[in-house]
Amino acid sequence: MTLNLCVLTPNRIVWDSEVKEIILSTNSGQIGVLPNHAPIATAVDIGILRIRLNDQWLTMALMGGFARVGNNEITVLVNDAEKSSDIDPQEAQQTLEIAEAALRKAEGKRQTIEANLALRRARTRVEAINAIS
């Protein structure tokens, strides 16, 4: 038995094929959907998508949205979301790198809120690319 899985950005569909098993980030904690979930809408905070292809397991990067799970389908809604296999994971430990720096100079409120939720965006992407598999 499988679960369609949707995961879809407002620019493009991210992926869109049949899953074992997924575990979300949500904005109350991790959420593991197998065949025959009981019907749920959430809100998706920025983390980790596992995904479960037979007895592999797949990561993707998550930017906060929200996921709707019935009838053995699950549709996922995020500001952005990349593959692990898509992250440059130079690229992302820079970025990471940028992010806690902006962190350390942010004055004011408002730059230390954009600078955390920058922080999380990036760490959420390395953390994809060293996630246990």
Second form
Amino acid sequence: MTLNLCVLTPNRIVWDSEVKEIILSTNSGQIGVLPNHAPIATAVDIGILRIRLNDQWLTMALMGGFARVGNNEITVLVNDAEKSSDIDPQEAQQTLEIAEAALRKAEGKRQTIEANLALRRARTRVEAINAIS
Amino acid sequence: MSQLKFSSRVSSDQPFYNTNHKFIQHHSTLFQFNVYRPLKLSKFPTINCTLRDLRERIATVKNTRKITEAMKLVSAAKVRRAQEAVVNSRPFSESLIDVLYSINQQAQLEDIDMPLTEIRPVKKVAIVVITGERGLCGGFNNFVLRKAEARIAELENLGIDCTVISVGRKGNSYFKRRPRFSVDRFIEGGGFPTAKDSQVIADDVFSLFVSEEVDKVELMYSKFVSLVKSKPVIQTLLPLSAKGEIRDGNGNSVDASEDEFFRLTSKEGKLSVVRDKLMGKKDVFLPNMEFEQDPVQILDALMPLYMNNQILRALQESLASELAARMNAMSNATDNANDLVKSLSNVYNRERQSKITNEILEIVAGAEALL
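For comparison with the form predicted on its own, provide the form predicted in complex with its partner chain.
Full assembly next; the chain just shown is listed first.
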């Protein structure tokens, strides 16, 4: 029994094939989804998606969105998704540092909101690379 | 008087020593001299100069024609890619609309309080203006920018403040040269729009709206109608609502008169536009779907996705319109270049022939004078 996972971003389909198990980061914590899971709908936080195919775990960085599980079909709609193999470690680290600096410099409600979002995203990308190593 | 560099050797056994200045002038054309021919104005509307200049001009125009033709072919190929990008984004938006619709239904009875649907009295509006990166696309950028100006004037007449978020190099330079428009941010795109690009704009817009700096956000871009026509449109981005008008402090509607909601689809492989309502199909949504979090949080996560999607769609359409406009403009330019080459060649040949005729006449006249 396998799950059919579909990860969609606004401009392309990032993943569309069968997996054994996934672990999703949501607003209320991480949930693991095994075959024959009960149907649920959940918001996906900016975080890491772990996919298991035959004892091998793959990570993907997700930038927030929504997930729907039902009948062994999982549809994840996110703003952006990056496979950890596609992320350059140096560049991700630099982006993280830039985001941190921007947050420290942020003034006013609006800049803080923006800087916070950027920081969370950068952090997720760095975590995605570290999670497999 | 024309200058005369008479440096040939007239052999002494020639029986004439005509010191007639005019004759020497004509005689010298038989030899290779630097003779400065006087400018002749022709009967044709084009001003033509010497034979050499005409030749150079024809060569230049042919070169330009090569460039415009190449640009036309490149744009035509890119339009196809832009079309494919739109098709690729369809699965996402379809699933999204599905989910939104069913969640809306199920959560109908709850009192949902979401920041992005909050309707406040409008005191300040942000307009996201999407233009192109490069020129040579006919009136494309101009249309959008003029419409933006008109809209800003309209809003200012209603006493509403405006700020602009300019996307695209052409719009950026336009607004930079006009300091009377308050611009919030300049964003430059590049190549095909990706989710990351639309995320940047979405973040900006989101933070502006949620921090209550603006009360309404509008999107202005060029809608792709067909390969030869595109139309600048205005679409309300925030606050989100399936339908309904946004009103300002005095209860007057501040929607643009042509605010519309559209969907871009692909019919038989051609880019086509289908006007649609937000209601999607409600078929296979499982009725007993449990929400992991409360509906408020879920909708909270969905709305930014939806906004991101809308902005990306606008960027893609704007790009497709720009490419189509460039294709048309370059095609026109190539046709014009062809016409120009033809008329210049005509004039060149006429000049050449009249020059030869003159020379023959002179020779004959000279020969006759000898007799």
